[in-house]
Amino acid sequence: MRQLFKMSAYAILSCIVLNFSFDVQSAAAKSESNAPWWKSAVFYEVYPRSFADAKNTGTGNLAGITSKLDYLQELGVDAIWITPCYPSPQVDFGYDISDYCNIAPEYGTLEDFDKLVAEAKKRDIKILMDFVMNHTSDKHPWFVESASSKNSPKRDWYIWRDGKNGEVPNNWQSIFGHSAWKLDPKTNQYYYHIFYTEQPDLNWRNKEVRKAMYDVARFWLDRGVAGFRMDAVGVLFEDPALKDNPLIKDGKPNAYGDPAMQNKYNDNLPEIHEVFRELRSVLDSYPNNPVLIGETTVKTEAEIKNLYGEKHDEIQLPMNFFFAYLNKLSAPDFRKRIEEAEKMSISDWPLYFFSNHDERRHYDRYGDNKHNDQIAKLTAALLLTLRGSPILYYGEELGMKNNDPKSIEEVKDPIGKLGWPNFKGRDGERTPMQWNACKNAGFSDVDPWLPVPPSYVNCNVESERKDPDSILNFYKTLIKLRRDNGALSQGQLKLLDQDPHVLSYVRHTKKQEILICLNMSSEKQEFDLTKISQKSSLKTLFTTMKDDQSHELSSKLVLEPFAVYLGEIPK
């Protein structure tokens, strides 16, 4: 479940001569000329409860998002992924859906949604919905009907099974703790829920379920959405024989005290690919290249490749969780992850992120309590200069911190109550967006659903707009550089040397080459160019270094602690 720097104009002696094969250049050029919009897009995740409250209810809403579109345009984002805003009992804050084709009253109406899409379109911003495919709320009419009788026409829309020897059908665990089965006394059968008990799993082996869900996708595509982020799609299928999952020998219990288990028979079964292809065909029938982003948790980066489909007819952008799980600044570790991603073909486009509504904010995860702002800028530079599409999480462009509950009584997230104190839940990364230094960070005139941290007084949009060295202005500059330079938005990537402290790579197209150097240490580092370059000048595009290096250098670049350097290599 973070500043525009004063820059000195200078030239640095060195030129990197890269000999790319004709085939790679041709493929890259073709990719650039025919690239769909999402390949160059910067995505921005909005948690609607926490982004902007235009109605002073203490909870964010669609009208609030619409009121902040000018800010998002100013930031430079191309598409907004909105986490669930459908009608819901809010057990899992929207991920328990009771109506897929409407808007929750606390967020607004379908008319509010249509206005958001229309206003975003005026600013060349696309809207993506969160598509929760694996489960519904237990209050959804489908499940209410399914649970009414063993003979219900919708009984097979969910996973119902008899118990085994007076116990649950098997040993499968819920991701949110304990057994994944709940007994329904009325019919004396158990239903399966890999998340909360209030989130029964749909049966994707049922053709009627598939048709109903694809019709949901069409409903929102007809309203102008540009695609979907698919929630938890790796767990759509379960082994029909209900085999027990193997326990992990010597594995540590999870935060809820359950034994360590390998989800062999209810995670990433082969049948998911058929669903991906079918849903993709629905999107491909619409104009303007709608996109599928997949919350697809796999065991290795190499497995991500399978999610694109053999014919590139499945998920266009599988999320790279391995990248986000690196919770330390380590040039070798990041290099290894990037190298794995780069083993895929040119047409396999990565999707990177550091933070989201389920992950702690990376300002805290990577910060050392001394250089947090510099590190926030460095991680932003990495995210925005890699080959692939980045997802920003609202507020990361400010350096927003986690604001974790101080006691179990403060916890709103149910899994925080279940896991306390080992796991405090996800409230900390879901606190309101910090717009200004006024009461409640300008989010709402009334007390918001979650408290804002004290740091909002300085860490807010209004203050950072005025500060040329702010994290916000850093993000704006990097996003603009990415947009203005084809090598950064569409180019291929070549990793450079094995320096233990400096992560370096070149982004290149047929027309442009850009060197990126990121010092991931708290000490000055010398980046030696002699092994890979001939003498020539680099055109500095951007740097966080304040030292004047306009004088000639002897083929080396001195990088300040946590420095960022981008230089264009003359063609």
Given for the second form:
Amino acid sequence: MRQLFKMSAYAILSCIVLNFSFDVQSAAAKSESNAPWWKSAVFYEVYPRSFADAKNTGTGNLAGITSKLDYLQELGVDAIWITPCYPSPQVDFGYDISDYCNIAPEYGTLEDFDKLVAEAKKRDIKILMDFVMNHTSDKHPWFVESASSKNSPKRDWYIWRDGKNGEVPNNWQSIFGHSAWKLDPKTNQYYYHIFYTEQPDLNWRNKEVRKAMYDVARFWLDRGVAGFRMDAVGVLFEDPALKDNPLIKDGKPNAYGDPAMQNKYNDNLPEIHEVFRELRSVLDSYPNNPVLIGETTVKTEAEIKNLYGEKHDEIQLPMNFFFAYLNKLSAPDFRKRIEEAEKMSISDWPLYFFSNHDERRHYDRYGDNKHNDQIAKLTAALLLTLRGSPILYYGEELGMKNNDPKSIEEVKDPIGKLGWPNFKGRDGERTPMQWNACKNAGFSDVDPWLPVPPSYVNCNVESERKDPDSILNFYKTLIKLRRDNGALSQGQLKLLDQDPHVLSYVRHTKKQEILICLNMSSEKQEFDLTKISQKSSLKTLFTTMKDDQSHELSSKLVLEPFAVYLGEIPK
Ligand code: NOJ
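Previous: the form predicted on its own; requested now: the form predicted together with 1-deoxynojirimycin (NOJ):
Full complex below, order starting with the chain above.
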């Protein structure tokens, strides 16, 4: 059983937390639920290259992650998603896999992996692998064999086509810029790659490919993983007739100068659902409810609904990028996104995140250079009180900043070189985790593969542990509150009225009702509590404000700039 999280004294002091009766509420939270574990889980994304270096090589490794499990347990996370740690030429830092059933030597061995799973299990933490299904590395033996001749038994494992009038087969573009076709001079045919040229797309219409990939899933499930984050699964299929994609009229060219195009014929084709169902049935043949998190970037309500499957037999947690793509702190905008996500997943379960290894860290996205820490706490409160499973990106719990390369020579992510200076690539959000104020933020004794920003001196685990007001202690408190209150972890969500500054909603179960008010502005705001009920008073459960205790529901709640307020509505 999960070892009860011990709230640090600092975290208790950090805010006014009234009316806690954790044990009673924990019991209530538990008894209300027969839900699978992933519905109440807090997920944490680890970028293995940057998390912890136990070997002083300058890049992180699995032994490093294992050495930090106590920290993750203390934070309160339930499951870690590790971005690809398989053998890889590292063109796309692991998303170009050359062996699906092993660990990259720079990250460790399969024994290290088994140890990580076993040590995590002791702390009741689950491990999820990243499953890159759409493409392999061009150095993967499957592709090497496929490229060897037109008659290769693996030729059809990838997408090979003749050119058209001496040119590429059609106008499809790589997400990373320019044509998605690369000519192989040896066989004089083009292969298709929606990402880098070193990432050829697998042909998911080929039954042998499917079988080989489902065997990969079994390999890791047999080793004890609790599920997968499926990489780029919207683009598994392409139109067999290779029709040209329509250009977007008056659309702006992308950062690499390619014309704006709608990926009508190579994105989100109906066959993806068949693959989702097949993979899900592999997972369902294992005990303990393994989970699929889908990197899916569909845009409409109907599309997201479809990803769960008509019979709820596809992806349990499709990602929506609604928050990751929101660049402004605006109560109406967030409200709109939440409303959409609720509609899409009313009989299923949403998944929320602000930052990941492909998006700018939200500390910078929403920060106004004055109230950044308050805003980081406010957004954490939002993420951790919504209906749905949250994914934290390593370091966001400290308020880590983006640290973009200063010159093109420093850039490691190839798209940063291609897009420079408009787009500097993704290095900025992938810098080493900041453990302490020592050299290289305690990540490594040798120079790390990416530099740490100067702010690490104050923004690091060791300092923030000691600071009652830190972002780290805020996350710990909110995660614990979520765990201990059934309404927060599993309740339904009711959005309250539209307000230009305050985002408000109620989370409720049969036993508990909690009001959440988030002031997204730098001014004091009043929130009319008569919107909730005329009955009695509201008991403060948690607030960032200093002098709050309880409120008559006939009164107004005064919210300080960027204040977080959680109050329990008496039943
Ligand atoms: C999405 C991943 O998140 C990204 O980092 C990667 O470059 C592409 N898929 C290609 O695998």
